[in-house]
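Only one chain is shown below, in structure tokens, and it's the form predicted alone.
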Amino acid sequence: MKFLVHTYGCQMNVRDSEAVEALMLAAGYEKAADESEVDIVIVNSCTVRDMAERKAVGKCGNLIAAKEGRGKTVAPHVKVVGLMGCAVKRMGADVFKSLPKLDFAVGPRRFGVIPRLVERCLAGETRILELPDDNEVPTGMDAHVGGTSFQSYVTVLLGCDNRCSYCIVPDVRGHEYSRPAREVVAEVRALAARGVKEVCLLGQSVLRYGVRNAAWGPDDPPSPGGYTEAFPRLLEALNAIDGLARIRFTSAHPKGCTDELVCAYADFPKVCRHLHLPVQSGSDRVLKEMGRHYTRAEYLAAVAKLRAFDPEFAVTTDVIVGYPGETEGDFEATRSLMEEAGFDNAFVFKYSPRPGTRSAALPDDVPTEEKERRDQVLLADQQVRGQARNDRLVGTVREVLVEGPSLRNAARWSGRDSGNRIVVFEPSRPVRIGDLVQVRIREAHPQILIGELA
């Protein structure tokens, strides 16, 4: 029987979906090419924003309609429709009020049971609900789909204990759990042996790795470089793996930008010089309301620390506009912080309340039109800033991991440098996906660099 997994949301959902695919393949199922031949469809949901949740639930509704021989979705053979992920944990049993004919629903940290649930549904059961507790350790986390991929996600930290006022993630993904370091190292070593060149370590607040529970045990070898913090020590161990070329990680919190982390960037050449460091606001008042636990000055100090040893170090961020009570002065404080930090790229989100969060009890008092205006102002600022940052790289030679032909021009190839910048180049000699090549930059744009093989 053939299956498909549809994914909505963040990189952690992408990784969870890949693990589910691997588990389904190991259970004897076959991946379908498209919905026209699929028997089993699993939708991995996001609930961080209302629109993402509605899309996932709507997709399930369309598939259920197709299963019953109605609707517009072309899936004539579908027999089982399941929903997994964060929306299931948020809705609980109410998921069956929205989707009365859903076959199964599985919350985060429980995806390892999906092959067994599919068997039960094929045997005639329906409306099966599996919800994890907040401290559950999932099975199947190290399952990867085989093949020739040169990049892979590896989850190292589950859950989140930060409790930001606007964020529902701690409620749906549970408490923090750091996977044992030896387990992560073994997984990455196996991926490198299979030809993976780049891994991206995932965690909701990845620099808190090893904070809630010990990631390194007393029987683990000591750090050769004398590192004492769990995450830099993990980077040191992964940097020593033969065949692995690059290590990335996301997402970070300014409190984790310690001296040891900066030393790890400097000491370990495989660790890419890029950090996604969400700021959310440049106003100390709003940051306090959000429960971010740092000030504007502390955030800027973290950025300065990263750039002190490498002025080209790439820092990207997330920003929320229109948080309840955000004044024009608060917004201008965000605008000025972004200029002072000199972000290489920024992702701007218009605030929307999520049920159950602290901020949901506050009046959503910034008009939609004003949220849109502030969004556009910050994006326009970032275009100028991104252009200026990239202009400085013209004439330099960047090491680029080749990802494939450019999406906009098939005659060119595309990849990313250590700073996660997109680099497009003319393939003047044969190159392959997964190659590391040297590219001399001759042209810069706000979010892309153009060059030629050096």
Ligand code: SAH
Given for the second form:
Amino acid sequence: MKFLVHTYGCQMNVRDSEAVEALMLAAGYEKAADESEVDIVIVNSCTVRDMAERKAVGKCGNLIAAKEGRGKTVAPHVKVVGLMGCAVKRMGADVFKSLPKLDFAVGPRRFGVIPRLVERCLAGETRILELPDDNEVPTGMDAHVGGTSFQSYVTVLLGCDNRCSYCIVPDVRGHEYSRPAREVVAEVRALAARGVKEVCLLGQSVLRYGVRNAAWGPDDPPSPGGYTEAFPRLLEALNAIDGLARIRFTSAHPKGCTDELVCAYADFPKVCRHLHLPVQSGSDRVLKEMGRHYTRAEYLAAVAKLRAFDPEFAVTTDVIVGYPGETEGDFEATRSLMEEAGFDNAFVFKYSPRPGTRSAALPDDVPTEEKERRDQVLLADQQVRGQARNDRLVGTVREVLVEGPSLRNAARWSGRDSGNRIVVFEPSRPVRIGDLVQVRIREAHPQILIGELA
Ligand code: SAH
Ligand code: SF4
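Now that the form predicted alone has been shown, please provide the structure of the form predicted together with S-adenosyl-L-homocysteine (SAH).
Complete assembly follows, chain above in first position.
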């Protein structure tokens, strides 16, 4: 029996899907090469914006049509269609109103049961619903697909307790839970022993690691460097793992940008000099409404702290345009904050009201065309800014972790520097995926650096 997992949404979902693949393989299923030979399809859904949810539900609808021999039968052998992830928790039993013929639906933090559900569905059951509670600790969280990948995600913090006004994540992913540090260290050690060079630690607000529940126990060895905060201490322990070359983490809240974190960047060479620090808005009024718990000045101070320690430190962000009541003045404040922060990259999202969130009670009063305009303005600004930030790197040598042939031009290879910048180069001597190479930068573009092996 052959299966596929389709993934929508964030890195957290990518990681959960990988765990499900590993559990399915361990249960004896095989991965299908494509839909033409697939028997079992699992769709991992996102619900952070309305459009994201529609895509996952639509995909399931198409597969169910294929199962019934209707529509364009892309998957002629499909027998079981399941939905997992955030949209399931949001919809609850209503998922079967949208998808009456769905075989199973499993919320986040419960994916460990999927192989067993597949078995039950193959035996004839259908419309099975599994909803996790908000404090559930998943089984199978450390399952990884073996193989040759040089990069891996590792979930360290589940859920979120921030409750930003617009965000549905806390409703669907539950309360914060930090995995015990010794579990995370063991997982990363096993990955490194298998050849993984780079790990990316995941959490919605990953710097809150160890805040709601202790991550380090009394039996754990004390921090050699005298670190007292749980997350920097985790970085210290991971930095000591042989074979591992790089440590990344995402996403961060400015409140977690402590002096100890900056020390950790300085002390631990494997920790990449990049932070994804979503700002959401540059207007103090909007930040307050959103319940972000920082001001524009506090945010900029966090960025300044990182750049004071390393001027090339890469800071990237998320911004929402068209939040309820966002005026032209609020928008201009976001624009100027982005310029002052000098972001290396930015993701802009058009506000989408999510049922049950605080801001869903407010009128969604910025017209769609105006959201679109604000989105385009910020993206155009970022192109100019990205070009200027990258121009400064022309002539320098960047250390690059090789990812493989470039997607646009297979004669060139591509990888990333410590700041997560994409670097493309001609492989003038043999290089392998997962190598660390030095590249002298010759040419800069807004999103990409081009150079040659030094
Ligand atoms: N936990 C992360 C963000 C997770 S959601 C953090 O706070 O850093 C990813 C991004 O989606 C957010 O940063 C935000 O910019 C965007 N987003 C969340 N809810 C949204 C909504 N209702 N409408 C539009 N964008 C939203
Ligand atoms: Fe959502 Fe805010 Fe939590 Fe991020 S920190 S997941 S935006 S509630």
